[in-house]
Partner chain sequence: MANYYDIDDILAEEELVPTVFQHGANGVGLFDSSDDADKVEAGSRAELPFWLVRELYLRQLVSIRVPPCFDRESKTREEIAADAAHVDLRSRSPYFYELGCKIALLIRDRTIGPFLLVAFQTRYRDVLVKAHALTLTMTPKYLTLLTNEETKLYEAGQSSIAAFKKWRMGGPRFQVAPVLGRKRKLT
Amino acid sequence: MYGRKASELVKEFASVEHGQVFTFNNDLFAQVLEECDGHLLHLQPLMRKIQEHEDKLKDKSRSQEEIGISEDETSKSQDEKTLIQNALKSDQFGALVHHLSLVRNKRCLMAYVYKRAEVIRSLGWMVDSVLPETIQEKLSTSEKEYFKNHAATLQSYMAELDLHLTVDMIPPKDPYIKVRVLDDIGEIALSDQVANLARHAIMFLRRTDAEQYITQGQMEELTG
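Please supply the coordinates for the chain just given, on its own, in the form predicted on its own.
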C-alpha cells in the first residue's frame, strides 16, 4: 500500500516522548525515498500519455469540424473518441494516485526531518558544542553537521553579546555544586582553578564549569 512506510516514520517520532532524541531510521527513510522515485517513474510516462490522448481528441474534433463525413464515419469517429476519453480518464486517475502519494510521502519525510531538527536545536541550549557520544550515534551525518553549525552560530552570538544564554534562567542558591567525576577527563583549566578530573573523584566545582560535563554524562551532581 502506498504511503505505509512514510506513515511508519511519522508514527515513530509521534510515539517518542517530547524532546527525546531517537535513532535516525536510515533504512526506513531510504525506503520512503525509493518509493518516491518509483512514483516519479510511473508519473512521468503517464503525463506524456495524458498529453497524447488530449492531442488526439483535439485532432479528431478539428477534423470533424473541417471535413464533412458520413453518418457511419461519424459513429466510428465517436467510438474512437470514447475509447480515447476512457484511456485518458484511466491515465489521469493513475497519475493522480502517484502524484498524491508522492506529495504525502514528501510531507511525511519533511515532518520527520523537521521534528528531529527541533530536538537537535534544543540540544544547543543544553550542551556547549560537543554532543555526548550516546546522542551522536543516534544522529545522521547531516544532522551532526546541522548541530555543529547551529552550535557555532549560538556560541558566536553569545560571544558578541558577552552573555552566556544557556545557563539556568533561575539563579542558583550556591554557585558551587558537589559532583562525582564518571570518566577520566584529565587536567582541565576551569574558571577559578586547574583541576585533575580523575574518575570517581568527588569535588566542589562552579556550576557553570560543571554543567557541560554533567550534560555530556561525564559527571553527576551529588545532592543531599
Contents of the next structure:
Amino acid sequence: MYGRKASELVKEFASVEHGQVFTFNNDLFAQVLEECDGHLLHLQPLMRKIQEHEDKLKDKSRSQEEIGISEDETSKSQDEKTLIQNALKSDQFGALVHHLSLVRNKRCLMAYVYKRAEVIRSLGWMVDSVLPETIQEKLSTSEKEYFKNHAATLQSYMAELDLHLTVDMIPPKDPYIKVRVLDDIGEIALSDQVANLARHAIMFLRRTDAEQYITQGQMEELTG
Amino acid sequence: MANYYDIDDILAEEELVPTVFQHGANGVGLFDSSDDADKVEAGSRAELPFWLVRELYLRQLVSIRVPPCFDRESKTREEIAADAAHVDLRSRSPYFYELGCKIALLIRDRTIGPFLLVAFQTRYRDVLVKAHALTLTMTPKYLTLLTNEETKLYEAGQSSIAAFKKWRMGGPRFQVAPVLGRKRKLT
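Mind giving me the form predicted in complex with its partner chain, seeing as the form predicted on its own was just shown?
Once more the chain from above appears, this time first in line as the rest of the complex follows.
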C-alpha cells in the first residue's frame, strides 16, 4: 500500500515518550524517498499519455468541424471520442493517486524532520551547549550541525543581553542548596569559591552554580 | 486543515475506509500486492487510507461505505447508547473521534456528529474519575479501551494529581533534564 512506510516513520516518532530523543531512522527515511522516486517514475508516463489523449481529442473535434460528415460517421466518431475520454479519465485517476501519494509522503517526511528539530531546539535550553554522547549518536549529521548552530545563536543572544537565560528556570527560594555530586567533576572555580567536586561529596553550593550540573545529571539536589 | 506537522492528524488520516471504485485507474497497482496488473477496474473494492479517499471522493472517482463503527445501524451505536464508558473504542479505531469528524464532514452525515459528542461526554467523565482513582495495576487494562485522545486526557489527569501531591509534600525541585532519561546508574 502506498504511503505505508512514511506513516511507519511518523508512528515511530509518536510512540516515543514526549520530548525524548531517539535514533534517526536513516534506513526507513531512505526507503520512503525511494518510494517517492517510484511514484515519479509512474507519474511521468501517465502524464505523457494524458497529453496524447488530449491532443487526439482536439484533433477529432477540429476535423469534425472542418468537414461536414454524414450522420452515420458522426455517431461512430462520437463512440471513439467517449472511448478516448474514458481512457483519459483512467489515466488522470492513476496520475492523481500517485500525486496524492507523493504529497502524503512529503508531509510525513517533513513532519518527522520538523518534530525532531523541535526536540533538538529544546535540548539547547536544557543541557547547555555540550551534548552528552548518548544523545549525540542518535542524531543525524545535519541535526548535529543544527544543534550546534542553535546553541551558538542562543549563546550570542544571551551575551548580547548580558543575561543568562537558562538558569533559574524554577524560581529560587534560597540562594544556596545542598547537593550530592554523582560524578567526578574535579576542581572547578565556582562563582564564590574553588571547590573540589569529587564523587559522593555533599556540599552547599549556590543555586546558579549547581543548576547546570543537576540538569546534566552530574549532581542531585538533597532536601530535608 | 489542521496543522501540517501535526503527528496525530497525520496518523488519523492513515485510518482505512472501505471504498468502491467508480472508474478504472491506469498505472496503479496498490490495492492487492499479489496482483501485478498495472490497472484497477471500475467496481473493485478496496480499503484505502483516508488521505487518499478524501480527494478521490470529492472528484467522484470512488464511493465510500461508512466504516462500520460510524454506521447508523451499527452495533457500536447501540453499545454506546447502552454504556458508553465500557466500549472498546481503541479496537474500532485509535483515532475514533478524529476520523469520525473528518468522515462526517466529507459525506455530510448529520447523525455522526451528535453521536460522537454523546460518546465523548459520557466517556470523558469516566476517564477523569478513573485517572484519579485507579491503582497502577488496573491502569493497563483500562487503557486498552481508550482511543488515543482519551489516553492523553487520562495521562494529563494522572500527572496533575502527581504534581499536586508533589507540591503539597515538597521535595527536590531541580531535576535531571528529561532527555537524559532515568537517573544514572552509580558504578
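Positions refer to the first chain, counted from 1. In this text, rigid core is short for the largest set of C-alphas that superpose within 1.5 Å between two forms. Remember, predicted model here, so these are calculated numbers, not experimental data.
If the two forms are fitted on the core, does Val32 show a Cα displacement reaching 2 angstroms between the two forms?
No, its C-alpha moves less than 2 Å.
Take the rigid core as the frame of reference and indicate whether the C-alpha of Ala210 shifts by 2 Å or more between the two forms.
Ala210 C-alpha, core-superposed: shift of 2 Å or more.
When you overlay the rigid core, is the Cα of His200 off by 2 Å or more between the two forms?
Passes the 2 Å threshold, so yes.
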